[in-house]
Each structure stands twice: as C-alpha cells, then as structure tokens.
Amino acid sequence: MANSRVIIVRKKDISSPKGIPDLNCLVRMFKRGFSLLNGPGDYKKNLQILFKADDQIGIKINTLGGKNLSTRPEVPQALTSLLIKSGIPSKNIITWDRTNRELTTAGYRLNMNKKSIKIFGTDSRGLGYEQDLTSHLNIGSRFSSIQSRIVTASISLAIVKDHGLAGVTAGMKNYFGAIHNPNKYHDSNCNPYIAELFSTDSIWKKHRISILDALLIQYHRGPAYHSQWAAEYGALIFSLDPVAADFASWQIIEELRFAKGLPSLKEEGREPLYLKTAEKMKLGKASPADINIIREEI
C-alpha cells in the first residue's frame, strides 16, 4: 500500500506584526499545496478530483481560541477563492463552527445569504443540533445539523495546537466542534474518542481533506493562547490522510518544544495516543515509515 503524503508549504514573514496574513501569499500557498496532493499537477484538477460541482462543501474551522488562536479569516477566504475557480459555485460553500459569537470574536463576518459563500455557526436560527443521538462505539452525541444534513463534502481547516489532555489538537479533533457534548470525550488523553468520533458516518464518509493552519503554533500550554509558547511558523499543511496530517502536526510541535528545551509530550504523559488508535481503525497512517512529508517554501 502506498505511503500517505503530507504537504507542508511555508512562507516566511507571511503575517503582519498584528498577525494578519497576506491573502495573496495564502493563495499561492494553497495553489502549491493542492498541486502536490497527488504528485505534481494542476491545482484545479486536483480540486476537481476531490469535489464535484454540486457538492455542498463545509469548511469546518476552529475559533475556540479567540482572536489570537483561531483559524485566520484570510485562510478560508483564500481557500474558497480557489474552490470557486475550480468550478464550485460560491453558494455551495459554507465556512462554519460552533457558535456565531466565537466566529465574530475571531474576526469573521457572518453571512447566511443562500446565493453566496455562507459563514455561520451551529447556533444560527433554524439549525442547531440533531434531536436524535448518534451512537457509535463509545460515542453518543448529537451532531450539528450543518455536518449531518447540509454538508456533503467536508474540509477540516483547523489550527495546530498543543493540548493539555490529547497532546495535539489538529484536523481530527476539530470535529469535536461538530457535536453537542465534546466535554464527554476528554478522559484517557481523549483516546479512543477522537478516532471513534472521526469514524462516524457523518464525518468519515464526508471528510475529503485536512488542511491545517500552522501560521501560528501553540506548542505548549494549549489549547488556550499563551504568547510565550506560541511560534510564528508560517505554514499550511495538506493531506488526504487525516491521521498523517495530525501526525505531521505532532512532529512539528515536538520540534518547537525541543528547540525551547521543553520535555516531549510523551515525557509529560500527553503523547497523542489517539493517532495509533486511528491507525488501528484504518483511518490513516501514524507511522513515520508510512508517511512521506514534502516540505516546500515559497
């Protein structure tokens, strides 16, 4: 079986002193990342392999960390511009998260106009969580109706952070924001819950790609923002393998921790064990020998 591919595209000094990334540079980074997903090729063709013109594409972002530590608004903006150029109607694209309050606090402008790109939270009028519980392995949750009923193809556009329990929060744990009771799944380093939630039909059958906002990485004391342990990394991470994407994020966090003289996550008892669980469940690869990481700078 072929190795999983992870693309890491970096750009030095992409963000202003106020932390605002350059939109044109982001577009170039997205183009390069998409062009390398299936080997060198045209980014439009690779997007057209992933998405059909009639897909309802849900871009699940993470705005839990507030203004300083959320998916930057410019990141999905750059992504949606390329989706539209690849043939996806703007009205078929939704950028979303848990609540409208968290979205606006992180700098997003809400929009529920059915004829354009939509940005809204699960708590918007007429949405909310499903009445019926989804029961799957150790999971018992009500899904956001955005993920369960509206979206047909899902992108996890999360940020890369250290997590006090799971070790790492990235593309897979981002879907904790798609259920009504994520607090229920934080025992035992969030293992096996991250993997088991990801394997539910509402996520596994719809997830197309993990794209991780690694412009700023919280490498210690996450998931909350602490400036003394946050590093400007200037990268976007792409993978069709959700487990491999999270594995690559873990390795970057360990590199940053080592450079600052911090113990490894394993030494702190926070190794992201959910990755091995996910690998055993055949959700993706979590072994270095099975993952090809391609690094590029633009």
The other form holds:
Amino acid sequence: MANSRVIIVRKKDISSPKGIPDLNCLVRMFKRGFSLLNGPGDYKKNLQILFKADDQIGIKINTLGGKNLSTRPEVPQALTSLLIKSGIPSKNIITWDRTNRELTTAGYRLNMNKKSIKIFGTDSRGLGYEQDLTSHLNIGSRFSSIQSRIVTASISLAIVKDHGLAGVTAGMKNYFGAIHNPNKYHDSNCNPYIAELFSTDSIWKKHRISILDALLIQYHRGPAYHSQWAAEYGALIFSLDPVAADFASWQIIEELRFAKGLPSLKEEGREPLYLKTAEKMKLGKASPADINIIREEI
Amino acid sequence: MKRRKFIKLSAATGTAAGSGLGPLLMDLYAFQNSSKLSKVEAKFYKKYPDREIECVLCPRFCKLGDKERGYCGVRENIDGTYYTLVYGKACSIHVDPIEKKPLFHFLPGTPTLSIATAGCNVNCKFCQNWEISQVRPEQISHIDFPPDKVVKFAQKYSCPVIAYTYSEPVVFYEYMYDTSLNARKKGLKNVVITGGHINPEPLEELIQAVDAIKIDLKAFTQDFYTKYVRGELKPVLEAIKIIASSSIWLEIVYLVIPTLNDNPKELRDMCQWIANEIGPDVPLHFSRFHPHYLLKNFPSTPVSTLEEAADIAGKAGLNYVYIGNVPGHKAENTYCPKCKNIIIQRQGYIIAKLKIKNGRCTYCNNRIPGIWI
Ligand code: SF4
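And the form predicted together with its partner chain, for comparison with the form predicted alone?
Full assembly next; the chain just shown is listed first.
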C-alpha cells in the first residue's frame, strides 16, 4: 500500500509583528500545498478531484484559543478564494466552529447570508446540536447540525498545539468542536476517543483533507496560549491522510521542544497515543516508515 | 432560550404539572430564562503557575489551562481563576415526593422542591437524565434561580425539604451549599442525590450543611465503573463510609442491569461490605433498569433478578432492603425487622400506612433508624 503524503509548506516571516499573515503569501502556500497533494500536479485539478461543484464544503476551524491562538481568519480566506477559483460556488462554503462568540473573539466576521461564503457557529439561530444521539463505540454525542446536516465535504483547518492531555491537538481532535460534549472525551489521554469520534459516519465519510495552520505553534503547555512557548513556524500542513497530518504535527512539536531543551511528550507521559489507535482502526498512517513528509519553502 | 421551552421541559420531565401544582408552573413561567452563565469562584481548587489550575472537588482532579473546562463541563478556568458556570442556574425545578428520590427513611410522604443544573462528573451509559447531565449549561434552557429564591419557593409550595438531584449535585456544589445554608436558616431540610464521586474534604463540609445523602452505588467492581460509568469505585465507597460515620442520614441505591452488574457474587460482596463497613440498618434499594441512553439494547431487569438481589442482601444481614421501579411490589414497603409487620406501606409514591411513632415500631416498639416526622 502506498505511503501517505504530508506536505509542509513554509514561508519565513509570513506574519507581521502583530501576528497577521500576508494573504498573498498564504494563497501561494495553499496553491503549492494543493499542487503537491498527489505528487506534482495542478492545484485546481487536485481541488476538483477533492470537491464537487455541488458539495457543501465545511471548513472546521479552531477558535478556542482566542485571538492569539486560533486558526487565523486570513487562512480560511485564502483557502476559500482557491476553492472558488476551482469552481465551487461561494455560497457552498461555510467556515464554522462551536460558537459565534469564539469566532468573533478570534477575529472572524459572522455571515449567515445564504448567497455568499458563510461564517457562523453551531449556536447560531436555527442550528444547534442534533436532538438524536450518535452512539458509536465509546462515543455518545450529539453532532453539530452544521457537520451532520449541512456539510457534505469537510476540511479540518485546525491549528497545531501541544495538549496537556492528548499530547497534540491538530486536525483530528479539531472535530471535538463538532459535538456537544467534548469535555467527556478528555480522560486517558483522549484515547481512544479522538480516533473513535473521527470514525463516526458524520466525520469519516465527509472528511476530505486536513490542512493545519502551523503559522504559530504552541509547543508546550497547550492548548492555552503562552507566548513564551509559542513559536512562529510559518507553515501550512496538508494531507489527505488525517492521521499522518497529525503525526507530522507531533514531530514538529517534538522538534521545537527538543530545540528548547524540553522533555519529549513521551517523557512527560503525554505521547499522542490516539495516533496509534487511529492507525489500528485504519483511519490513516502513524508510522514514520509509512509517511512521506515533503517539505517546501516558498 | 425561550420560556415556553423551559416550561415544556418542566412539564415533560415530570413534575410540576404532574404534581397538580399549576401555580408552580405559572410562577416558573414568570421567570426570565437566562442566557448568561454564572461566574462565581469555585470553592475547591488549587492555583498553579501560568494560569493553570487543578480542581480538587471530585476524584477526577481535572488539571486545566486557561479557558478550559473540566470534565463536568460546568466549571471553567478563566485567566487562572476557576469558576462555576451554573451557580443559581437551574435547568430542572419540580416538586417531587421524597419517595421518588428514593429516600424511604427520611420524613416519609414529604414533598421536596427538587432542583438541578446541567452537568455531571461521570458519564453513565445508562443515565436516565442524560439530556441535562451530559450537556454544557449553555446547551439547555435554564433560569436564574439563586439560593434565596429557591428557599422562598420551597416555603411557598410547602416543601419542607429541598433536594439537589437529577443531574449530579457535586458539580453544582457551591450553589447547593449556599442554598442549603440558606434553607437551614428557615428551618428547611436538604437532601442530596448523588453518585458519590466527591473528594473527602468537600464532602465533609457538605455534610455540615445537609441532612441526608442518597448514594447511587452503580456496581461493586472497578471494571464496571471503568466501562459503564467512566468513574472510580473506590472514592464512592470512601464517600459512603464518611457519610455513614457522620450524623446525617444515608441510603444507597443499586440499579441492577441485566448481565452487567447482577452477578450474585458481586451482589453478595457488596452486601457483605455494607453490612461490615456501614452496618445492617442502612436502607438499600435495588432498582429496576429500563433501556436508556447508551444501553438501549439491554432488556429491563427481570423482577426475579431484583428479588434474588434482595434475598442476598437479607441473608447478608441487611435490615431494610427495597425493590424500586416495580410498582406494587411488596418490597416497596418497610417491614419491622423484629415483629415483621408492615410499618410503612407505600403505593407508588403515596404513603398508605405509617406505623412509626417517635422513631419506633408501633407494634413492637423496636427502634427504626431514620429521620421521622
Ligand atoms: S468537579 Fe468537574 S472540574 Fe472538578 S474535578 Fe470533577 S469533573 Fe473535574
């Protein structure tokens, strides 16, 4: 079976001193990332393979970390512009997270206009969580109706952070924001819950790609923002394999920790065990020998 | 959240309407639903550097960074201070007979003003109230119902007892504690219906403020607690011992789930433990399970299984063993252990006969443990 590919596209000094990334650079990074998804190719073609014109594309971002440590608004903005160029109508694109308050705190401008790109939270009027419970393995949760009803093709556009319990939070754990009771899945290093949640129909059947905002990485004491342990990394990480994308994020966090003389996550008893569980469940690859990491600078 | 929705919740789950307390519904209707969560500092937590905290209220000991919530979903670290988000934020308010809790040896036939907030510190796969216990407070309807209002309501609706129940009162500890102190000043009593997942220090403080605690002992093996409760057995047993050695009243409920926790050996071990560690006089209720929440594929408990469990408890020397959720069963009555007469006859939640006076059986004068009218 072919190895999974993870593309890491970096651009030095992409963000201003205030942490605002350059939109044009982001667009170039996205183009590069998409073009390399299946080996060298055309970004538009690759997007057209991933998404149909009538798909309702959900871009699930992570805005838990407030202004300092959330998916930057410019990132989905750049992504959206390319989706539109590839033939997706703007009205078919939704950038979303749990609450409108978290979205606005992170710098997003809400938009529920049906005719344009939408940005809103699960707590918006008329949405909310499903009444029916999804019961799957150890998971018993109500899904955000955005994920369960509206979205047909999902992008996990998470940020990369150290996590006090899971070890790492990236593209897979991002979907904790798609259920009503994420706090119930934080024991035993969030394992097997991250993998099990990902394997529910509402996620597994809809997830198309993990794209990770690694412009700023919280490599220690996450998931809360601590400036002294946050590194300007200037990267976007792309993979069709959600497990491999998270695995690569973990490796970067370990590199940053090593450089700062911090113990590894394993030494701290926080190795992201969910990755091995996910691999066993055949959700993707979590072994270095099975993953090709392609690093690009632009 | 809409007022109508809140009322619907009240009526659908039980109560005020079912109890014939139309005025209570009208009073509740007058409340504004609250869209805000509380921000009242938690009582039991430790502060660490870098805005991190550790909650020491329950045996989970959640360690949280800034802006994170505990497992129970109702406590949040905001800039290094830990807050309860549900202080005075009631999501369920009903008037129930105390028999419904169930508490059988505590003021029989007394109506209780029963309140709950969202949240729970475990996640039982058979939870009957998961719609309120397994959600965050912002995901359900609630009203502002501060402690002084709770007490006024209890007085207005002639409820001598306030019950903290339905979800898990440990997670709304501060609200329960303050309400209890307030109620006590007005001569009301307080009872707590809990899974007993609480640390010794907060429990000992709570015991000073309340009059009875009913513990749901969910099984007698850690394996069951791991798989079906997502909690720990040991701290619950510890809590039972602490309550039993205090001056407040204790009853234990055991929900019998077919094939999961109905093994006779397990039941025997549990009854023996109760007899040895707590004594033979603590009431033990074996309650009938019905398929619910994440255990919908299990059958209801056969009545014969409950009878076998009650038999095991009797043989272990326990004096007050009940069978619950089986209306009309003879084991919902209280029998005097000495003369074997029925001293409390129950028909559902109605007390049909009460033959206890000054805490003694009126037939043979045997002392009957409990808190009596
Ligand atoms: S009360 Fe809640 S926050 Fe505190 S330790 Fe228990 S589950 Fe965690």
